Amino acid sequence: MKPVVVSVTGAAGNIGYALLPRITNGDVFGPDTPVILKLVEIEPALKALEGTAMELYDCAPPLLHDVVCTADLEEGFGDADAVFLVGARPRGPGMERADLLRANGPIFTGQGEAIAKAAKKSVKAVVVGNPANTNCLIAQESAAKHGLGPEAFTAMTRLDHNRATSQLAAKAGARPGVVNNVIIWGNHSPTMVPDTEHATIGCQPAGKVIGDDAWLQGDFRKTVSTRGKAIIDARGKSSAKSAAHAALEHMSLWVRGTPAGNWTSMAVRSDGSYGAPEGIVTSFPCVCSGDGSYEIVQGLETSAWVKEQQQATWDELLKEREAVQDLL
């Protein structure tokens, strides 16, 4: 079988370290699909990246066809079928979210252009590096100037989706595997909206099983939307393992399809569905067909409470877009 070419930026970092072995074990493209990894880093990190590649080879994964380590974007994205945009500048002391957007904007401008020029036209790129939604928008706009459509780029909210699923399962005393169809609306930020109104737990409506609307609209939402900070506070490091796991799930579902009757949460270019402003990258419930395409789930009823929360997160995304307008 012809190898799939997978590019990963920030590949020497903690998320990359957790991500790469599972790609070579078939967790994304299946147990019979060999992969060529193209690992992209900034120049100062290339030595560490060589060590990462050495460890990959030492695992002797049966699906690993080749590893390329580079700081050159067009080489790193050359002929890519799938791209994980993990690398981004982290927020430093005293930085506001707008400062982080400005710092990361040029990175994703360059990456969007290079992907459009060098990757396959059927490429699927997931933005993991934060602020993921607006970084994704910047990459989309840059790529569009070179002929690659916005549907090639999505941002990851699967981590928030998984966090919501896990919290519901714990509250119900159930396994996460019996919780389906939670929704994350909006931004990957504390304004996100974890929506359980269409979720089920063991085929029963989640709200009926939980029986506590105050918890669902209060502690549940707060826990999901601030979970990343809580993990940093607890272990002194960011949530690399769960982020890597969610990125793998995001890409696998996009490539191989969502199970019948289920959806996932993905941040995609808004077409105005559910009243979201057009042209922002915002999380919706999405289904993936298995041929590399996705669609926003349509026709779901949303309560007045959800609508109010949606508007707040969309307003934040509009402000983020305005903050980087000169890069679009």
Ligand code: NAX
Given for the second form:
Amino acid sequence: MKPVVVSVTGAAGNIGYALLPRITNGDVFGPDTPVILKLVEIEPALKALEGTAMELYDCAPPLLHDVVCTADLEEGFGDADAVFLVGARPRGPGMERADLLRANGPIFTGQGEAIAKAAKKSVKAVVVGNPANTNCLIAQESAAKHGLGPEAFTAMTRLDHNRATSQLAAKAGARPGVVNNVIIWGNHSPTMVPDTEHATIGCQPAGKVIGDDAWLQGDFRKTVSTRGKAIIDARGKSSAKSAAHAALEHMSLWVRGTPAGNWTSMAVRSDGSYGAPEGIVTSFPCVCSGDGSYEIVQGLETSAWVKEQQQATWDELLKEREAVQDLL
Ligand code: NAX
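Let's see the other form, the form predicted in complex with this ligand, since the form predicted on its own is already up.
So here's everything in the complex, that chain up top.
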């Protein structure tokens, strides 16, 4: 079978370390598809990247066709079928979210352009690096100037979706595998809205099984939306295994399709569905057809409480867009 080309930026980092062996294990394109990995890093991290690639070789991954390590964007995205945009500057001491946006925005201008110029026209790129939604918007705008449409770029909220699924399961004393159709609306930030109003636990409505609206609107929401910080406080490092796992699921569902009757949460370009402002990148419930396309699930009823929370997270995304207007 012809190998697929998968590019990963920030490949020498925390998440990259957990992500690469699973890509070469077939977790995105399946167990029969060979993979050419193109690993993109900034110059100072190329030595560390070499070490990461050496370790990967030492796993003797049966699907690994070739590895390219580079700081050159067009080489790194050349002919790519799938791209994981993980690399970004971490938030330093005293940095506000707006400072992070200003620091990371230009990275995504360059990467959006290079992907449009060098990757396959059918490329799928998931933005993981934070602030993921607005970085994704920047990449979309930049790529559009070079002929690649915004549907090629989505941002990851699958980790938040998984966190919500697991918290519900734990509260119900059930396995995460029997929980379906939670929704994350909005931004990958503490304003995100984990919505359980359409979720099921073992085919029963989640709200009925849990029977505690105060918990769903209070502790549940807080735990999900601040989980990243709780992991850092406990582990001394940010989420890596769970972030890599979510990125793989996001891409695999996009490439191979969501199961019948199920959706996933993906941050995509808003078309105004559910009253979200058009032209921001915000998380919606989405279904993927398996031919590379996705659609926002339509027609779901939302309560007044969800609507109020949605407005707050969309307002934050509008402010983020305003802060990077000069890059769009
Ligand atoms: P690390 O700091 O361990 O690794 C980041 C890597 O990116 C480094 O190796 C660095 O050299 C590289 N890098 C920086 N600028 C680059 C550029 N312009 N081109 C290519 N590579 C570049 O961070 P890690 O823990 O791997 O996290 C990566 C990103 O994921 C961060 O922005 C983080 O905030 C974000 N996350 C997003 C999540 C989400 O749900 N959307 C959750 C997990 C994670 O926190």
